[in-house]
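Consider the single chain below, provided in structure tokens and representing the form predicted alone.
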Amino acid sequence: MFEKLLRIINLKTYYFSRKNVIKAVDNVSLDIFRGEIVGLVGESGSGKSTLGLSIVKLLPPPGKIVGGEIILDGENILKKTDRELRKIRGRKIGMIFQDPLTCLDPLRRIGDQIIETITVHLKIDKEHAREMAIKSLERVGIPPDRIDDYPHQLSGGMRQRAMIAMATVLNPDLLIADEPTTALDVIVQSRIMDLLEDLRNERNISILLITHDIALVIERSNRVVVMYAGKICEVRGAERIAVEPLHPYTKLLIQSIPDIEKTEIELKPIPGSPPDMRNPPQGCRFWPRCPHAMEKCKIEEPQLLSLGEGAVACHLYGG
């Protein structure tokens, strides 16, 4: 787990309109090691999904990467041509999108969509590709006789499994899972996460798990990355961040998790709302909601400071 698979260096991804520039990902740096699960967590609008889409360069307009580097296995993805990127997507990087019903082609059978993924990258005939598709579906718990079903004939959990089968059929090095358990009941959520962990263990795949559920990433990830308003505010091991969160935002996120074993503890919602990214606050972007805000926080932006096994961007640390 000490070999770096992906390096994101000072990444800047902005959305441009006639009047405003929204800095959705603003100078973000992050390493992902081979064979680890990294949980990327934060409220809606924090830039999590934009970061995931930036890695595979599938940003919707008017989004644009304006700076930084994304290095996969020593190669800068941002310098690749569209043709070169098509060889990387699916082959080296798999992507599980938020809503499989809208991401799967409703007019094509599940099997045909997986077969196309295979034949685009491998020079094999369709019969062999169909066998690979069946094995991929079986691996995620879908019976072979469902290969000719259309997406609407599958349940929400099965559609998500089909999406995972498509994303992992070519054994990618990195799997980006963007809200893979959203809109699923808790039992199906657990099965999907078990499946992702099994794939990681069997194939040494690195997984970037993007979600708003900090309890999920603490339970299932090796490391947790907390984003707020386009910036990383804390990076720590999952076990450490659960018992000793450093950033005030991380602490508030954890305090908002209900605990059925501690019913006497009152839940504490995070006060206020996320900032308007068209005009974010000066200094630390969290200071208007922070219980520890100082005058310095309103003026000077905190830098990500390495602390032992993790890092935190807060003026409460490092003087």
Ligand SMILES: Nc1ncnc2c1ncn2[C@@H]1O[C@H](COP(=O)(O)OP(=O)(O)O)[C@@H](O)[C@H]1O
Second form
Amino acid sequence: MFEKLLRIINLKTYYFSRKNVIKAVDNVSLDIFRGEIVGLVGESGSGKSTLGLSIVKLLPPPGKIVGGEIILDGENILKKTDRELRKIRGRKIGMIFQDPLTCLDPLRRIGDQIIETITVHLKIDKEHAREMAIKSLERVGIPPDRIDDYPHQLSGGMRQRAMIAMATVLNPDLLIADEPTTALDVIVQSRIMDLLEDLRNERNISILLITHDIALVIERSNRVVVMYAGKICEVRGAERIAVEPLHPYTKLLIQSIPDIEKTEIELKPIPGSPPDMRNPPQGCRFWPRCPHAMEKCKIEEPQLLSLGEGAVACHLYGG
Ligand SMILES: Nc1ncnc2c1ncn2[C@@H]1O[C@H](COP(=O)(O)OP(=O)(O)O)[C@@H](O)[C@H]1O
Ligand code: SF4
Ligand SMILES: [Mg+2]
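What would you give as the form predicted in complex with this ligand, now that the form predicted alone is on the page?
So here's everything in the complex, that chain up top.
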């Protein structure tokens, strides 16, 4: 059986303002196994980044984890001190983002930044750390002679590679990749995804791939987790969900993928828009946009129900 690396149990992460509360992650449970790529997908504002940031406890100020547990390798991250958390970040969990400049300092050479990441965590001399930095850059396809470049001297794709080198230099167990290829063109995007897959295959790293792009998660992940308005609506193997989506929202997401086989590109955007998270609909949060909505859906919230190898939260299933 596969080994569980990360367990998220009933996680609640809210943003508080004077007037209201945004329940950005509202009672979410999810396991990540060793060596698997989990694709977390949903429209903008569904809570994907908040979930990713909760795992490393790096939420921006009005954000607070108000309930639940996050267990990494048997230890509850939410019970750790700031000092312990700093050790976990980088060492056990690496993070990469859409914009490399959220991790890379534009005023410092990339090599120095990677060396610092190493020496903060490991007791080794600078020379040895530099060797490790060179190896990590080579691993992502950046030649050693670029180690003293500043971020702006690299192309967008190369900067993304440098960020991946920094995030993986200490061999973390988990890599959280939040929209890692959204700003890149298709060819560069595909090379970066190949690189992430290679890292997974070589090191048995688990990857949480966060994106709004359902086609990308179907192509590149083992399991797909669909999120809508702060809740998980479906979890299934990527191959299954592509041919047999269960949740009406997943079905619409898949129908919105442009069909490149057809000469006439027919885009079917999902009707309506995501709810105002300050005041989401009662019952199933998707009901105002759902073609199958029933009276029950407006009153009763559907629970995530295990179904075969996956799970779905919709009143159409489970009697
Ligand atoms: N710093 C913040 N302050 C207040 N609300 C926020 C903040 N960041 C995100 N939110 C709100 O939380 C919800 C989820 O956002 P986010 O996690 O960024 O979604 P996604 O990554 O899926 O686009 C949205 O309603 C968003 O407006
Ligand atoms: S619970 Fe009802 S409204 Fe929600 S997705 Fe299922 S059918 Fe649609
Ligand atoms: Mg996001």
